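The form predicted on its own is given below as one chain in structure tokens.
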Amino acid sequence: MLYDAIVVGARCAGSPTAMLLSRKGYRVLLVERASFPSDVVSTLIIKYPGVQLLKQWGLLGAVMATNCPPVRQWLDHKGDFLLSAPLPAVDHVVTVAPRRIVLDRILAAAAVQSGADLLENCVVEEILSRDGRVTGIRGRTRGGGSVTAHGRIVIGADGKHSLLARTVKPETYHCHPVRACYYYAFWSGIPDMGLVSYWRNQHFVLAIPTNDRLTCLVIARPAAEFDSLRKNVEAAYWRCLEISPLLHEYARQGRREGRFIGTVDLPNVYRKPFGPGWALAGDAGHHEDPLMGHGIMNAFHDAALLAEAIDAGFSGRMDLDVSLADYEIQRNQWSLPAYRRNVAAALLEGWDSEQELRLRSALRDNPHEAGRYFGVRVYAVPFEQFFSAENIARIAGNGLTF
């Protein structure tokens, strides 16, 4: 069977690639090797502008309904104070953080509910190829049958071991090393008090709110510390925990549901997200550290461009390669400033100075711009807006500098 595009991935890329796709009235098969629902490793932030994709794709109510908390306030500490803020009012829900195994499903019964075929628990091993242009995949279900697809375009929203990407081995670039490394667990009994970060001599500890009265979390370290962390998951994990008086108790007090989940395959990559028959949305065609939480909202994003290139090309309205070629401009230049602090920041060091503890002393009694800097940390609020030049000086004085 010929289909206009065949999605192979079918989680926060790929289902809503997928959907789009048939939404514009396109034949689209999404293939998943797992079923839904199943969980995955994720730090299970959206974040604004991801919160807006859900919203204009009419899924925000559904995602909300699964007893999902917003996140309307931050807690911070690096080492000085706790400064606290609600987030900018700006929507009903500025971010939440779905656990996958609600989100995963929604977005895949989204696209088939759009049209898409959903092929679950089928493992894509081959991508097929004529004259140098990708044309199909061959598979094989978890039953043992085999699955062979053709289509105009392949669309690898598979990951950051992406099986299209190492087939077609697309060029690389703004690559980084790894930084840091991850546990996390969900836990029941802790109170929902929004985000709440701490920081502190190269530990880090993130708690988010999340279905069913849980919270994720989650501790991190540097990469080079992953072998010795995962000796005694349990031991290491507690010891981070306690830079956070606050958290530590509270877990003390609760109970942990689940297991310590960890990774420390973390990549910082970009990769040209097309060529001839195939494009990357998502973990496969850029890839970074998980600390600020973009990936989520990057596979969205990535998600609503690739259709309206796709379709420009389909349509005729312009050349399929120009129209993908600016998919990529748009993804890099979306992204790419977010993704360089981000790798920044995930050495787990410089949070701490005295810039940034001075901007932060001056909104220790301005709630209203310590919300505006909470908000910059979710993309309710332009960088370039709150941390321009005239904007720090009136809130910290001259001569501090971002």
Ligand SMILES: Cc1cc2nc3c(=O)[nH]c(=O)nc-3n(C[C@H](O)[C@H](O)[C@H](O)COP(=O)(O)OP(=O)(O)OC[C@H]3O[C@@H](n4cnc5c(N)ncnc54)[C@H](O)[C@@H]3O)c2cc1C
Given for the second form:
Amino acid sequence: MLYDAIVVGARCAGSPTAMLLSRKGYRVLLVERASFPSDVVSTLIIKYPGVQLLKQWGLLGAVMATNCPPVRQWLDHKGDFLLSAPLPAVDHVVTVAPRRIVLDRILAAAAVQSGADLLENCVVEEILSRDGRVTGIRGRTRGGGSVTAHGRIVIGADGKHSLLARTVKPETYHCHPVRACYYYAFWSGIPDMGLVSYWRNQHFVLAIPTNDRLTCLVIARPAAEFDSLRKNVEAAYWRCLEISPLLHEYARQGRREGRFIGTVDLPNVYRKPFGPGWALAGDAGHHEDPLMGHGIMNAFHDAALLAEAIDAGFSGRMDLDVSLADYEIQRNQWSLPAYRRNVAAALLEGWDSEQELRLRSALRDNPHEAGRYFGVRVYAVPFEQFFSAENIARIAGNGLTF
Ligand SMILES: Cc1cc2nc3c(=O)[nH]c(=O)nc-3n(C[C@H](O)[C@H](O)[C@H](O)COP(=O)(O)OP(=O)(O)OC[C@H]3O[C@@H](n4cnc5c(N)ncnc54)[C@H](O)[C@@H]3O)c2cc1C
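Provide the structure of the form predicted in complex with the named molecule, given the form predicted on its own shown above.
In what comes next, the whole complex appears, and the chain from above leads the way.
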């Protein structure tokens, strides 16, 4: 069977890519090892640009209808005081944090509704190529059957350990060592306070309200601590929670719904995302520490850019190599500034710098600007706008630079 595009991996990058290409009239095969509903190791925050894409694709209503509360405010403690403000009201929904078991099913269903063929329970075992050009995939279904399919392009949306990337071995760049490790669990009985974050002395705690009144309670520590943490996860988790008396007490009164989930498998890397007959999207093309919650919106953004680039090439509007090179440029321009800030922040130090604390104390009695400060964190307010020298001087006086 010859497809226009074969997409390997049907989550945040793969399903929207398949959906968008199908909506443009292309024949798309979407191949996924799991079957939906299916969960994945990830916390849940979709930042504003990701929410905007969901809305643009007509999927935000379905996400909100899953009993998932929009995030309305942020409470943040950086070794000083609890600074809180409503997120800026730039839209009806600014940020939302659906369970992945819910979100990923909606995305895959949207791809199918748009006309893509979804093959679940199928592991792609081999990337086929001819004369240096990727031409298709060979996979194995759970029942043991073999599947072979050919496409004009094969898209690896198959996560950070992408088989396609391992096969084509693209150039990597902007690499940094692993920074932090994470454990999280879902809790009932914790009130929805919006996002709540505490930072102290290389400890980080974050509460995220999600579906069905559950809260995802996340802790982060430097990557080097992972081995000692995993020896007694529960004790280490509670110890980290102690930096937040508020969340510690709520968790004590609440109930853990499910096991602790943790990982340190968190590389910081960009891969060149295209070559003859292939392209990469989402974590397969660029993976970063999850501290600032960029992965889902980046995956959506890649899907939007890549579908446009492929359409430009396939329709003859542009040479495909040129449009894919443009995809790489646009992906990097869009994600790199935030990636650099994220990789620096994921060292989990410097959050209580004098500069930061001075700014925060100036924001304390300025709810409008405090809201915009949190708006920067969810990408509803541009970083350059809020942190411009003039704006910071206006809020906190002279002498602060970020
Ligand atoms: C602890 C943690 C917390 C996070 N928190 C956030 C957050 O709050 N906000 C945020 O935006 N991001 C967060 N992220 C990042 C986010 O989870 C990822 O960036 C996002 O899932 C990337 O989506 P993807 O579709 O590229 O890849 P994945 O979600 O990894 O999906 C890849 C899919 O490909 C399939 N696949 C792989 N190989 C094959 C194969 N050979 N054959 C068939 N199928 C295959 C897999 O089964 C999988 O379903 C977090 C990540 C972690 C680890």
